[in-house]
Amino acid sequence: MRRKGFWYVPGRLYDLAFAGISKGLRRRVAAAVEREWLYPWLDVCCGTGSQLRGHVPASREAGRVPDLVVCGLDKSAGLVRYAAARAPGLPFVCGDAGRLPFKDGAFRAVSVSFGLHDKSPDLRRAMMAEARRVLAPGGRFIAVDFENPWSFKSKVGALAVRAVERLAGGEHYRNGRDFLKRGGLRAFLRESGFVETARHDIEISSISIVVASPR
């Protein structure tokens, strides 16, 4: 079955354009994770699992935490066969994130990379709750998404990004250009009920890093 997916296609077309560029992302989302020691750790909308891959196997083989657990959530049964080929050993869980199939207080971060942008204010709304809920005491919320420009240089970033969301077209750039309108990241972390704890913003494409606790 993992060998199965290695080679689907989405999946590999989407990390030969995007795993280059995305890298220093995901090693500041790691990072966070590992100050705080935020285990165990759900990764939504994981999409190809790269956020993922290889980031528990070097922990588990240097001996430091042989119980870490991490798992990856997408609603795609392609990129979750993908993901898990890709990354062996590692679990990857095929589901809604408006409807997490974990219990309460299950995980001590919860991390989320351009998976709220492109969503309905609804399901937004949803994977908050949801992340709350999965969320243990103390547990933190991650996130990587767009903001309204700030700066000249994200607001030459905000115009490349707005051309390539243009190009997905449809419901993704209307939902886009929703949560744009809303205030990005920082406003909906706040309306959802999210205190930021820490933030490093990117002028170069407008985006946001932040680490949040529920209120």
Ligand SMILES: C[S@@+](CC[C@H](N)C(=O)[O-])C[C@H]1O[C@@H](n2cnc3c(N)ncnc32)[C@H](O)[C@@H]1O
Given for the second form:
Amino acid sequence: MRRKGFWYVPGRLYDLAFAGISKGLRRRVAAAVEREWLYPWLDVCCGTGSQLRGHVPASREAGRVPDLVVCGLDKSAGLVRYAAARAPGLPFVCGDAGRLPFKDGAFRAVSVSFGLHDKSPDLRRAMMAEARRVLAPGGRFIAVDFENPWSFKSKVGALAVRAVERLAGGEHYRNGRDFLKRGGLRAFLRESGFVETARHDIEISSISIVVASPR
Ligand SMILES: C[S@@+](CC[C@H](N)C(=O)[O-])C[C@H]1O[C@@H](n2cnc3c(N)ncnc32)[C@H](O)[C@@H]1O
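Same protein, different condition: the form predicted alone was shown, now please give the form predicted together with the named molecule.
Everything in the complex follows now, all chains and molecules, and the chain you saw is the first one.
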């Protein structure tokens, strides 16, 4: 029997629109976690759960996996139910990224994909404070989000991104413009007191994947 939420329409539509084009991003984020064996891993603002869906750590069989391997968190109850229905066995929690329901130092990786630019400056600040709090010593923050364009190709990509963001409209769009005005992901992480340890820039869409440590 299908679990409740499996056919949740906003979840289905989001995946239909973005699952294909974000496959490469998801793979890179998962590889960053696997490379340094950063489990347990919390994906904040997980949306449809597509980042964690199907994620089985490569050396699970080797018995190196803690009880709680991965966890997704989102504020939308509908998306959380959908994410859980699409990935039976993986934990998804309904909660606020600005007030995480986890103990200090509970995770070795915290990721946020496309979940910073759309938030208000106050919520962004609270999210980073919470990410810092739940990261264990030596843990990493992994962010995927928009940068200001740095080349002709990325300028074209940024225009396409802006058109999609306009569709999201309202506060989401205004917050996104504010995020770029303040310098995009690079400046945001620096101002939040995180130091980059690895970065992959995607020129065609003016998006970056950054691994960072709390200072
Ligand atoms: C643009 S979507 C990104 C979803 C997903 N990370 C991805 O890469 O496709 C932003 C997500 O943030 C969630 N969200 C908004 N405010 C939140 C909050 N205060 N706490 C947790 N999640 C929140 C929304 O429900 C939405 O799923």
